[in-house]
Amino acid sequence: MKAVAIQAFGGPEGLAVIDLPDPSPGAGQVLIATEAIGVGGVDAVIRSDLLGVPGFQEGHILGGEVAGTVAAIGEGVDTSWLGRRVWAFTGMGGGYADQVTAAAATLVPLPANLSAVDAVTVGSSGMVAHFGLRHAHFAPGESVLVRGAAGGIGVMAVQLAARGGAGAVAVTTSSAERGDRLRKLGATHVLDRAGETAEDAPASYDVIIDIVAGANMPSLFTKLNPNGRLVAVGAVAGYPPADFGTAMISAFRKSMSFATFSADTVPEPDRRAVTTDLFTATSRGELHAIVHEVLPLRKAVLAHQKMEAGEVFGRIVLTPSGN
């Protein structure tokens, strides 16, 4: 089979398509044949080592989620699985290829109206949002800051804040073109990278998702109202300051919290749940799938370099070498 492997961590240059022995399922898993592999910011911060995470190792195959027909079932597994078309949830890795072996507990059924391509564009990206809210106990009528609104997980979260009942979606991002994009998934108000905006945004906010981290992060607890929430989804700008809990406790009697949140935490079945609704709602075209482009597992190097560009609104799409 063909995938693609970190060869050397650093830039996109360091990623590879290289051979491999089919893979064959074993206990408890299915074999996909892939028809889209989601390309992610999470691949992106393990492919450059930007954060330290240890456990990963040249060779590394990325890629955490894949959408595809079961082609082969290990012992163990249903029988009625084969020859379906699925979304499957890989994790740290293993999804940029053209054959991907998966924990059948994964697997989630595509509508029959859902493309593949807008099952990973919506899988993986949804369930952050979906439960990045959750995590920061966002209610209706409150308002919400999405900090990095143009990537995957960030138009999810303006789609599910503003289904949700927000009172306000208030996003981040670098261009007026995009602004204008994401008002029309949900968002009420558009700053700029750095928060700050002429236009009547509200001052501070009860909930806000971030997906970047990095240097500026501190300047978010300036940001939040009395009992805000802080959540931290993703780290594409890689750690805050050493010291960027001080902003909070600066700011104690505003009563603020902080998390992370990683869908690692997440319960399988709940997983599924979730990933479930999140396509049966595209499928009726209540939340839209936002695909950037689509480009062949081939020119996986030229995917991570638009992503660097931040040149991506939405999500790439890897499909098959050939496809």
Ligand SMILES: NC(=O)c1ccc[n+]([C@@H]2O[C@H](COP(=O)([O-])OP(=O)(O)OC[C@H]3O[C@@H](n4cnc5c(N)ncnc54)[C@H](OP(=O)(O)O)[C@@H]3O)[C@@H](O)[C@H]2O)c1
Contents of the next structure:
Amino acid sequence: MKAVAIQAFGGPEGLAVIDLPDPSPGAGQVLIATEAIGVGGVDAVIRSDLLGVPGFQEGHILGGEVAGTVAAIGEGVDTSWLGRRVWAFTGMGGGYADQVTAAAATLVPLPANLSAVDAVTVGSSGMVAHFGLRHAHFAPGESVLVRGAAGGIGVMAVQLAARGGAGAVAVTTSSAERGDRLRKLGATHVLDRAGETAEDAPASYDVIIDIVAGANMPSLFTKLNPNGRLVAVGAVAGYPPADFGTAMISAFRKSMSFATFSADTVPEPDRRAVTTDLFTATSRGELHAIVHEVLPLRKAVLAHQKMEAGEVFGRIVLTPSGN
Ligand SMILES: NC(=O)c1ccc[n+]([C@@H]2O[C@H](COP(=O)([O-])OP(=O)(O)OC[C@H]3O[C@@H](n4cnc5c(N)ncnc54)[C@H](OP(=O)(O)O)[C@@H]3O)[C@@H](O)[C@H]2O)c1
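Okay, that's the form predicted on its own, but what's the structure of the form predicted in complex with this ligand?
Shown next: the complete complex, the earlier chain at its head.
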């Protein structure tokens, strides 16, 4: 099989295509002949070793989700999966390959009219956005700020907040053109990366979904309403300053909450149920898969260079075939 693995942590050029023996599914697993492979910001975080997350070694195959056809099944797996078009959650890695083994428990069948590319675009990012909003106890009528809205998770959080009846959906993004695209997905106010705007945006919000973290994170506590909730879903700009809690405690009279959210804490059946609903909504045109570009697997370095350059709006998708 062909796979893309980290040969050296750091820049995109540390990724390389490697040949490995064809895998066979273990007990409870299926083998998927991949059609589409999602490229997420989390892959860049792991590759660059931005957060120093332990447990990753050279040779690690990136890729948290794939879609394709079940080509073989392992012991104990229902034979009805064979030959079906599915989406699978591979979590922290294993997806950048033309053949992928995945736990049968993660599989979601694809609706007939949903492409594999769209499935890996809305799959895990929509699921994370959904549960991130839920973790924030988001309720209809509340105002929401999505920080880092132009990425894979952000474009889904904007759509889900708008669809969920948010009173306002503000976004941070780096250009007016991106702001216009986010408005078409449901954003009502567009802020620059620093959270500033010339227009009449709310001064503060009930819910902030933060995908960015980094040095400016403490300023978010000034943008929460009383009883507001800030949920850190990602950290594309790295860790916040070590004393960021000072900004939160100094505004303690607002009774605000800070939480982190990881899909790792969501039980598998709940992840599957929500992903199934996201696929149905996308196949009906109620949600939009924002595909930035589809590139062949062997161009994974280019995909990461594009992410690094900040070019990507939505998701890049890899496909095992093509030039
Ligand atoms: N919680 C979970 O379960 C979970 C699951 C998967 C991934 N994650 C995390 O989510 C993050 C990736 O999310 P994603 O795939 O949506 O990211 P992404 O596609 O890389 O996009 C994030 C957006 O943030 C903006 N941004 C980038 N760098 C920035 C900076 N220095 N300051 C301000 N804004 C910046 C960019 O938009 P503009 O240029 O328009 O500002 C970018 O489009 C990672 O940290 C990953 O670990 C969490």
